[in-house]
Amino acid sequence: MKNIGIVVATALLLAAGGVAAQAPNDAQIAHIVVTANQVDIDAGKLAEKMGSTKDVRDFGKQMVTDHSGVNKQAVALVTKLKVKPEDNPTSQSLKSGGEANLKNLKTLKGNAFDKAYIDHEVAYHEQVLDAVDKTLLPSAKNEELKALITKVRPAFVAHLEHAKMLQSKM
């Protein structure tokens, strides 16, 4: 579990642009969105089949639900633009996160299935609000981009909440 964690750490310190990197440009920025939403989407999926409490599965699909809204939102936003989302490193390396993420969680059962999902849940939202706050909305040049993620903060600050509060819980 300290592996994911680490991968996704990763992942949103080269969205921070890491010490030599680049800030990410509108494009890279689109990706990256739709990328660790669908990272979410996809944990959100299995815990819906898998937690162990109504708790636990009612987030997984409140996960589902509110990461398939802002991807639609993003696509929307960048088919209107005319921008093609751009591959980079860190939404590889999001994604990856993501997979490794699945896979440890689908070897788990009950209680063990729920904490694990939900301490991901948490350091997850705490690393992406980071990196929303101090690489995403500094880098987006687009108003449109900037707003779309202003937008929609308030949901992962909820998530987040939310999160916590399950976690605490356990």
Given for the second form:
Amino acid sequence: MKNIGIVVATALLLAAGGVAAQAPNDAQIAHIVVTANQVDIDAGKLAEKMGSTKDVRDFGKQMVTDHSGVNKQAVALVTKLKVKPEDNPTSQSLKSGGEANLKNLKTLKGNAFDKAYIDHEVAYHEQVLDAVDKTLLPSAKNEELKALITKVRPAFVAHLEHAKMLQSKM
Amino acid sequence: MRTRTQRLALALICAGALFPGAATYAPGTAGGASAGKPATHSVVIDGLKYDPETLTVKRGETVIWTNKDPFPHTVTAQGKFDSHDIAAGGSWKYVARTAGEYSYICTLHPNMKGMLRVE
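Having gone through the form predicted on its own, I am curious about the other one (the form predicted in complex with its partner chain); can you provide its structure?
So here's everything in the complex, that chain up top.
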């Protein structure tokens, strides 16, 4: 479990570290937003099927719904702004971290699955919030892109609190 | 047999019934006594906030919560009222019949808090 936390942390540290080296541009930020949401949607879909308790399955389902909603809006915005999301090292790390998480989760069942999934959700949302505050918001130039990230940020806080609550009951 | 005038009057009354509160459907509208009809109030859910966060209404008045976020929310005062999921872009209407102070949350995002006061 700790390893997965480290993968996520590394991916987002790259994002944070990027500030010093080179802040991501809006096209890259849009790509990071969409990728970060997609990674959590994919994990949520698996938890909807594999979660051993209703709480875990419901949480997974909500992650799919909420993060899909955010992505729909993000895609609508970049389409309107005529910005083409641009792949970048942070997105790539998020993607490979997400794939490693899914690979690990697929080997688990029952309580072990629940715990690994929820632990990862806690670590993931903490790191995403960190990246939002330290990298994405300070770097975003377009006001509408900034507004969208600001608007959905409290949802990530709610998800983190929810995941921590589930974690404390395990 | 109704006369043509009577029928026209009836039709107009029915049309009015189809659009209750149409004249008073504005954010923060209070009273509504002038129309002799209970007012309708609006709460907008946007960026995981209820706006206004605290709303005071009179008994019999209607509150409509509209969800402008891209995912569902609820308006839930445990044991009192519960919208269940209000879809993105959707809304939920509640007629406040009992006086009291009702603090409510979104069960999906419990960091969202609101208050409905019914006088």
